[in-house]
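Starting off, we have a lone chain in the form predicted alone, written out as structure tokens.
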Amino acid sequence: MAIEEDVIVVGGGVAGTVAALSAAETGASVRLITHKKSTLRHASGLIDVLGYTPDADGPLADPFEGLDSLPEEHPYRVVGEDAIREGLATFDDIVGDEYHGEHTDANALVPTHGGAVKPTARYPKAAAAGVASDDRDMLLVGFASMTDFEASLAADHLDAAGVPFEARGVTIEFPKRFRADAKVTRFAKALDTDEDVGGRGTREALAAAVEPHLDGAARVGFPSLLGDDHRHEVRADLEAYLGAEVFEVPMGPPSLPGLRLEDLLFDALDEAGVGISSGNKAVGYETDDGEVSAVIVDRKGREIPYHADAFVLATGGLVGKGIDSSREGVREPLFDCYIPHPDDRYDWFVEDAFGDHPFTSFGVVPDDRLRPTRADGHAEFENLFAAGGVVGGANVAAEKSASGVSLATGVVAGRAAGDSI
């Protein structure tokens, strides 16, 4: 049976899901196509809007006060401040009380697993007790079998950053033994189900191992593995046993906070009636009278057209493979949209490893409706819109703006697609 929707969104990250929800709010029928697992499982789960200016000034106390410092081609300058606020409001509706930060424009400073403090606009409830503006002393707890988080080193880095509290770190054995390459989800499951450890639950056993190291600390931070389905119950039990507030420190991949956020986003898609086609790659497109008429999906060797009146490209940037690079150049692989870049590959980089590398801003050039444009400035297709990391003009890693760009462009592109039919 032919697949026909009003709007098709390609990409299952923050930008794609928000674009799909915004398109659905216009009354359009919407389908989201996603190929691989979302890059959210590699993300911290934090929602950054703008932490630093292009000149590396920061961390910014108020991300909106830094908008004027951004170049004209930056996605924020294209969609405007109202779109950023709309994106945050949409995010707040999706996540409800699972996230904090909606009460203020100000950035929170959230400790990371490396001991840095990251300016962020929204952060999981599980990380709330760890914000660096809180002056209560902190104990960080690492596990000997998890080398990704060196608690003492992270505490030293926080002290060096000048935080207004004493941070200490300790490494202990997790009360249950797992194989050496056990995933973070295995630790979370043991706490979720409170597996038996010598006649008591894992939560109580963990608290007992930490308690001798408390030394008056008012809050205790663990790697982000404190349960999944029962994460609030796990933290509450640990707090009761320890007599201190408990929080999670965002970790690298695989990221449990990222997986939790992915669940919240896809639950919202289900509630909005958005169709989801996952596991098959979009490999091409068809046109009719100068407009995109279908996206071609490779379903086990069969090329299936997914027809729609409007499309949103939200396949990500270089990391997400929404933009591809090779010796021959830089390209957008699905619709072959124009990506401006120097012909000489050596001009994609600068000598300073931490410098402002041109490749970080590669992406499609949108018009004011977020339609990718050709080299002559005209839209590639009247009914194709773009959102998220595939949109060029921003060094989101240096600015700490990736999630904010995804939210703002997702809202605008999705609504534009829905309104265009």
The other form holds:
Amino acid sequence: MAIEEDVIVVGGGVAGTVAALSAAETGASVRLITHKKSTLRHASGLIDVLGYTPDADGPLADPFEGLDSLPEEHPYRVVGEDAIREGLATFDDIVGDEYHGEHTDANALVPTHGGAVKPTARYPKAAAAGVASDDRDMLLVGFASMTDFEASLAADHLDAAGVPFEARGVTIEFPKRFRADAKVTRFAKALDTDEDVGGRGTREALAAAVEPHLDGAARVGFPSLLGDDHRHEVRADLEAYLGAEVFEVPMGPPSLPGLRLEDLLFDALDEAGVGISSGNKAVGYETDDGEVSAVIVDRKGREIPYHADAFVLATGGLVGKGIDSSREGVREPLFDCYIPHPDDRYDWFVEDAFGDHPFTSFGVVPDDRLRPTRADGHAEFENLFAAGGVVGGANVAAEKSASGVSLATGVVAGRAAGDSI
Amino acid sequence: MSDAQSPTDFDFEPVDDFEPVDVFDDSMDLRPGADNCYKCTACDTSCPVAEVDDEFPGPKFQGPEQWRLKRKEDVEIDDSILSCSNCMRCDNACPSSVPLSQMHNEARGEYVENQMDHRSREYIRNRILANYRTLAELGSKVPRITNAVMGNSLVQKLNEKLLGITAEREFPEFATQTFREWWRERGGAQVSSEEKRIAYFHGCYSNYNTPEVGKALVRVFEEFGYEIAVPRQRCSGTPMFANGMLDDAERAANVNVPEFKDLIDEGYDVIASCTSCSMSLKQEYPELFQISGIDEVSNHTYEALEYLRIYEDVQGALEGKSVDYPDLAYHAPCHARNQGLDRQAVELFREVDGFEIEDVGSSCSGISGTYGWKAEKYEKSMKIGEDMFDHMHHAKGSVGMTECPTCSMQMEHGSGYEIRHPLQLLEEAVA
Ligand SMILES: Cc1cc2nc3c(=O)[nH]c(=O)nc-3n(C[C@H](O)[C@H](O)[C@H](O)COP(=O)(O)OP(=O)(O)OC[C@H]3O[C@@H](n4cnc5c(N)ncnc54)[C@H](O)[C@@H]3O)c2cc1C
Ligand code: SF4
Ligand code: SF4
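Cool, the form predicted alone is there; where's the form predicted in complex with its partner chain?
Below: every chain and molecule of the assembly, starting with the one above.
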């Protein structure tokens, strides 16, 4: 059989890519199988470790200080503080100077598109000049056609949050006229290639439109669409025209910073010699003597086994399709791993929309080596490990811990898989 | 099987005023697909046309939204559907497996059938481009004359003026001997085997324009011990889908399916050397047509390298090999990406000594078959391709590689590089 590796990782989000890299570091040959684009297409591109305690205390100045407040079954408690640090160190290696925040344990406070201030452990270089601990005055620029960033509203929210600087917002027309629902990628492309608008480049035209509103602001924030491949040049050009620092405000989906991070992660996989099979879904598995011997991949109707000695399940949570829910119950669809959940569907959530919903922490129950366990506490399979959103026990959206959990569990599961062979 | 074909698996509420889209008599129910859309816009961010075209509303609109609109009566298909290049990248992005490209294909078919003037220059031009094989069959009868005429700049200008085919591009040259002529001349298969059998879907381009790709396939598979059949065949339909000429595509499919189905019954698998051909047989055929045997053909179709990597130890065969070959700038075609084949050439060849192979990034080449040949789309096509040209120039090699004939035209056009097919390198290494 031709498709054979030491380790196969299923899932191509933060958790899967980090697990694959960690497994490759042990010397194992590794292949990553992923179906569709991961949640990085929606994510802000920020790497949160822990922003709030389960009792909603926060924002936390230091995520590591909050670890003791987490419940016993939380993935952070299972892998321990060192694993979180290793996860972050692996991330820092991958992204190099594309991200900031590695100089300190403390959370940075990054303004979001709604004008909230978000505690996060790592943030893109492009967002760096926007941090809320900086006391220089800030101008936020929105575009009339982009309704999901209302600059003056965001500025008001920041002021109300008590930031140590003055924030103002202004809405202008983007110098190139696009259709009303133009995609962020269209804006980014126009800036990336500095398309011509009436005899000058888009970058200069944009700066000229902002300038009259500058009024002494030392930094100017735009929604995250300032170029893709040439993002640093775009910002540098705008800064030169404006004489102010320029930064991007993380946006809701679809997210350009998420796309850029995805590129960085996949480049790192390539560099490390990890095989990548994307576009086809893992739909089943074969076992041999209590161990998984292959996952079955559906290649447009042909079911092909991919053999390996160890496997990592990193298929994500409810959004990534690693966990499936229907009226009948909650399932892990690939290996049918055990997922504890109340029988009564009405116990999966609480009445308050923003309350503490049980469903947010649904997931597989890991043992101390991150192997999914059965109801009796024994590993489902000797050689199956799990990482990221598919692992239960964390309320990542409320705690602001999603990427941190993916990094920490990714490192541990990937290394355990690589070491097991 | 796509969602669209198994509506019974879905738990949906019946809608009383539901009217299926009437593209074919036996029309499909795409409702579950449309209802699966949760508006995450992952598809929109992967669309290369939306990235450069201010007027293009994007795949989410072209797919689920337009489909919903269509359910209400009297809504015409938006003419922006003709700006979709059928690259199918949106399919690959959707976390909910909404059958976007199928929706686009059907909407485009309906638009071309009902809303387009069949005497318009655009329709006639699209029909000519979509039926490249007819043109090629004629042209390749007198290849030298055709090459001279088509390469004449005056003829190119006329094509642009009269037909709207861009004068910027050079027509691909016809080979002096087609692949099929070569195959006949060598006396067909040289290896016979009961267990290892493949039926080659060469498509139009490696028959008429690049027979060296077909020959490489034959030599490589024979080296691995395969008996090869080359049955009668028509166009895979790819350029016809992209131009909304679904009747033409179905006529061709009605020839292809029974020819290959018969061979499958004798133990053959279907192998294509063009990733759009394998895409079409694997995915678009069963999505769009109902022909006896079409599912078997779909399920037995593979791209050449894909097949060898599954059933043979090519990695092993290449181990320790050193090949005298130029450094390569490799581009993965969108349709390869959709079949999960975008990494295969780089992964396979990076272990071989003697040259370097570098992936020039995940962008679309921009030509998308006949798209970049249209005068009004030419600039868009080149703009989409900019990233790829840029990466090609930065890559170490100055010879290109790709599996798709039209990507290869675009790569050559934008960089001036000579472009080869992975099978040619494999031939050099193992055959
Ligand atoms: C809207 C949104 C905003 C977010 N914002 C933030 C933020 O601000 N900060 C932060 O730290 N985190 C954020 N996150 C979380 C973060 O992006 C990840 O979701 C989280 O880290 C979990 O990642 P993962 O790798 O486990 O899974 P995912 O990113 O969900 O990836 C799972 C992958 O597995 C693949 N897959 C699933 N099933 C199969 C199968 N059977 N076969 C093959 N492949 C399969 C999927 O196609 C997908 O590519 C956000 C997420 C969302 C959805
Ligand atoms: S097929 Fe390609 S061009 Fe058409 S909508 Fe989808 S991504 Fe865009
Ligand atoms: S990717 Fe799929 S679910 Fe998301 S908007 Fe597009 S069609 Fe809808």
